[in-house]
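What follows is a single chain, given as structure tokens, in the form predicted alone.
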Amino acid sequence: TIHGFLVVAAVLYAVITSSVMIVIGRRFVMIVERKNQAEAEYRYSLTRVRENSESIALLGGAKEEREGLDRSLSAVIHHWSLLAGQHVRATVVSQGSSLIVPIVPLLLCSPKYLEGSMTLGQMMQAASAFAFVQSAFGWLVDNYPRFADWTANASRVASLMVSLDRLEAEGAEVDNRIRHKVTTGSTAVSLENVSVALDDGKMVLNEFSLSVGHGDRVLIEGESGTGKSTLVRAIAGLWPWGQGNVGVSTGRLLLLPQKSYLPSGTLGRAVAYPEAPNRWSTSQLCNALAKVGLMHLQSQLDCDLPWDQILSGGEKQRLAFARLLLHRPDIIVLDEATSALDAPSQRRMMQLLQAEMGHATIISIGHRADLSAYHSRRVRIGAQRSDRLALSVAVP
């Protein structure tokens, strides 16, 4: 048992107690918050460094990134110490509370020990009681710097659905998104007074129309900044923000974009990405790489390599031309798939493309004049015509 005056001083007790860690700990979340910010930070910059090491060694921005990566790693530092010195504080408190809470009920049993009313187990009882009642009070000393941390995380993940809330609302908003449809008949790609906007609400390219049958080769030129590569994704349904109508028509659809992707893995899984290698036999993933001039990767498909950093750009290209060879879409769309190659190289994949995807409806997007020759129409954005070109190169 425990007497009342005794259960009274220990709440009292640990609402004093609840409050100087409250008081102290004020900033544990904000500094915890930081931290995890400031981590984040600095990994996402150390990921970029490596991926563009080539880049930087060449540019010589070695001491420049250095010096980047050194202000990231201060300010994660910074708030490590911050959160170092909120810990010491709140270890303080809570440390400090377990040590005074034996002391407290003798304090408060002596009047009665010395006037007799309290014999001396019954104090030291009393002591016992009030220690086991005040540790069930006191979970918030003991466990802030948890709570704190786990708010923190909380939080963040909280900001994040929010966003993604925000987002889903604004994609319900028709009037302001480009609508997507089916297409049926003889038409495989169909845009209707497309206009596409940036995410600021800046138009980039406005009341832009397009139909493209089924086997048609259509070339979309332009200069840099009028919205070509944003055209490329609003077709492909990633890019939401606009006014219009893109039709699509049944069948699959396979984007080629500047820069290819490159999976970690094995090379044979990065030839058959996005599907799995084993659908393919080895002999189908050989035959793709020999048609696209790749023929020295064939006896390296179950390699584990970083292939994203062993493999030059125009590789890496052609290597996205086997892909298209070994999923054969019905509709596919170059998004200066051929920047990287050289002239020679782009007639060879471009005269694959014409040999071995005649069915296929191509739609792409480039600077290069030569490539003319490989599409039926060419389009310029910002021009009010487009003009149609006959074939005029010889497939093998």
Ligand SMILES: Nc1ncnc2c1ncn2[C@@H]1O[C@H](COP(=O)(O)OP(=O)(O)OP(=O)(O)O)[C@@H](O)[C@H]1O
The other form holds:
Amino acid sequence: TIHGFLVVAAVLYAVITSSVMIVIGRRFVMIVERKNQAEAEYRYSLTRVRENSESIALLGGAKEEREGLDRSLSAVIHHWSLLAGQHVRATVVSQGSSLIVPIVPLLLCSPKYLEGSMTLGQMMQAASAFAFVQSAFGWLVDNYPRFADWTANASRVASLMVSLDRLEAEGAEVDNRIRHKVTTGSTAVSLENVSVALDDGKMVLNEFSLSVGHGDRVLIEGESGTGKSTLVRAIAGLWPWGQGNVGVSTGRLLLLPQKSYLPSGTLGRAVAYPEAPNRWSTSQLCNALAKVGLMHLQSQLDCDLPWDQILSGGEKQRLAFARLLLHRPDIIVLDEATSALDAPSQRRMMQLLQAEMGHATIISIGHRADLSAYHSRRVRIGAQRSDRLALSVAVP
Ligand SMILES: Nc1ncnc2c1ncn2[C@@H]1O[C@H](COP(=O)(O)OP(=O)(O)OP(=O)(O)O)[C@@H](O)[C@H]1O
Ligand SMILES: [Mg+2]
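Other form of same protein, the form predicted together with the ligand, not the form predicted alone:
Full assembly next; the chain just shown is listed first.
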């Protein structure tokens, strides 16, 4: 049996130690959050340096990068030392409490023992019962560091969910959103008075309109920074902020972004991307590579190498054309897809596109004068002038 006053004392004792722990560890969660963030930033900077090591070496930026990494590492060490301090204080409270726990009931029972109303055996029994009850109530004190860690991780996930919910709620207000539709009419891609708003409220593509019929080949030109890549984002529905209507017909759309992307893994995966490499046979993959002049890579389709670093800028662009030949999309959007190619290679790629993908609607963006020969229409962004072109290469 345990005396009533000892139960009250056990609860009181737990409340006091838990309160001390909460006061001492009140910055614990914040420090864990900041430590996680500092670690994530450090890992990200290391990865970024590793991926761009060649450009950094060519620019001679090693010293500056090292200083940046050192600053990032110092932040990690600083947050780890703050965290270690918190652990020390938490340990002092929890270990101190477990050292005092056996003495408290003895002190509380001692008057009764001295009075003679309690035997030594009863006092020892009461003391061990007190310790049991106390250990149940002292859960928070024993687990505070783990609890803080869990809270920090949960609040990170919760803040992401809150941001996503806010984005969804804002999405309901259609006034400042570009309306994106899938259409079935005679136009493959239509843009009506599309304006795209940037983060700072600046508008690019002021009320841009364009209608592209099925099988049309439109070349979009404009000075650097006028919003050509932004237009590609609007067509893909990636950038919802702005005004106007975008309609894209049903069928497969494939965009070649200005910054080419190769996934990690085998070369076969890079060619087949975004589909899985086993969608096509090795001979189909080899055939596509041969058509774009990458015969020398045919034997390496199964090699898992850092292809993003190995291939030259022009080779990556030709690989993107091999992707087009495999996927055979109905609508193709090329954002400066031939910018790294010499004139004969560009001619070869564009002629290949015309010969193999005669059915496809093509919207291409480019600065090079000789590109217009492969398009039926030319649109200038900025002035928004539209010219009809005579196709120099017959469309099959
Ligand atoms: N995420 C962004 N946040 C803020 N501004 C942006 C963002 N993306 C683009 N911009 C700005 O919008 C403008 C248009 O950019 P965009 O990339 O569309 O130009 P572009 O016509 O494709 O140029 P280039 O011919 O050099 O590729 C630029 O001034 C650019 O700085
Ligand atoms: Mg661009």
